[in-house]
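Have a look below at one chain only, the form predicted on its own, in structure tokens format.
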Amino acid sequence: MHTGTDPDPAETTVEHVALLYALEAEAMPLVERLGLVEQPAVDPCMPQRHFSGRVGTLAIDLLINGRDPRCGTDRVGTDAATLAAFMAIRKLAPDLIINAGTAGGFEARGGSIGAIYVSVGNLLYHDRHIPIPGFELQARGAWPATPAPHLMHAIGAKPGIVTTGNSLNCTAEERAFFEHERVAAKDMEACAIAQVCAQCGVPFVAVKSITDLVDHPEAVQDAFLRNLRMASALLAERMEVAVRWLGAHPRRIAEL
């Protein structure tokens, strides 16, 4: 089991994975496919939902951020994601964290509704603006994704840069950032989780299914709501393949 203090995390054998989701609509199709069983909350003060199970050699814990008790909506964004990642690492001690969910894509870079991406390079923040010397890197994020080319091939996904922000819509400045960085998927959680994982020494991969196209004239919220169920179903299909691939026999992080 990975503890965050191993001298070389790349040599860690993946025996236990934590799957982090923001939306119940994204997560429940996989819960049903794998027959995961709901467990008591990881922390009774938090509204997270916790499911667990086993596939082959792999122990699985799946966490959903849960509902905002004030308005009943899914808890999205970097604050809930940061907390979920920290709680998963401290309370569950996984060898690998995968953040699976939906995201906006980019038609100009070959994106399409339902396309699946696996994170490559660094996870970035696209909506943090701190124009003070010394704060640039903190604002940018640039937390590393663990290379996972074999997992990506196993699930038939594309490689892509993933960036994170706390708004569904984006500004003109952010659009310029997407173009400059050649972003493939924009979400509301991945970079926050990558930051916690990097600081705790836990390998991290993001898997994203596209619900809407940022550079398409249709309103993002309309496309998101129309395509969420379909994109989540496709995500569940690929994530089931990923989990079964990981559980088929012991694999080191370096073999992802």
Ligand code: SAH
Second form
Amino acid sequence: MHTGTDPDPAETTVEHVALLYALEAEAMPLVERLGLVEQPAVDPCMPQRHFSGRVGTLAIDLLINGRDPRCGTDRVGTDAATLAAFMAIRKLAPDLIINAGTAGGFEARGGSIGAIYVSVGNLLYHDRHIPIPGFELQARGAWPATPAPHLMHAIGAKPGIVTTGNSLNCTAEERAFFEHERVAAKDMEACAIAQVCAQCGVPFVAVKSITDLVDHPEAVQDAFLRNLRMASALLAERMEVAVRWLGAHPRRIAEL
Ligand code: SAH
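Show the other one: the form predicted in complex with S-adenosyl-L-homocysteine (SAH), since we just had the form predicted on its own.
Then the entire complex follows, led off by the chain already shown.
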């Protein structure tokens, strides 16, 4: 159990996971596979949806950001993600947070539609520019992913650098950043969630399924819309394996 005062978080055992998703389309296939049950909203001010259940030794809370009440679209991006992470930690107190979702991939680094990545190294922001001395690190993010090589192996995923910004498409400057940092998956939430987790001492892993290829001539939004269902189904398949692996017995963070 995570107490927030553990001397060594690596020794925490994972008995309770919070799974954070931005899109309903990404999350519902797993809700159905695991038979998770919808709960009242975590907070009445937020349109989030909350599901919970248990697999073996693992208690599961799954949060979806919910819809913008003005236009009915899923709440994507770093502001909804930051809030969801903080609410999950404060109200649900999980031992581990996994941000699962879709992302843009890169052919140049062997990416393909439906490929699954587990975050390695630091999560970065690819669209923040604050050219004032001392602010570079804040702009860059560089919040750590908890190493999870065994979890990655258990679900047959690849290791990847994951970076986050608030747009679906990208600028030439961002493309240069992706090459320089050897980015495998770009999304709109992971680094924001990693930041909250690092500040609160909660281990964090991102699992990303590729819907579109950033360095491909087709517009990312066309590929995203065409592949969202398929990539989400593949994500749910792997996330079910991840949850069953975690629920087989309580594992220490250092054993992930
Ligand atoms: N119109 C879409 C909007 C989704 S925005 C809808 O059907 O709701 C894209 C979402 O998928 C974000 O949550 C983001 O994390 C992820 N994503 C997938 N491909 C991406 C890409 N190329 N760049 C950034 N985010 C991407």
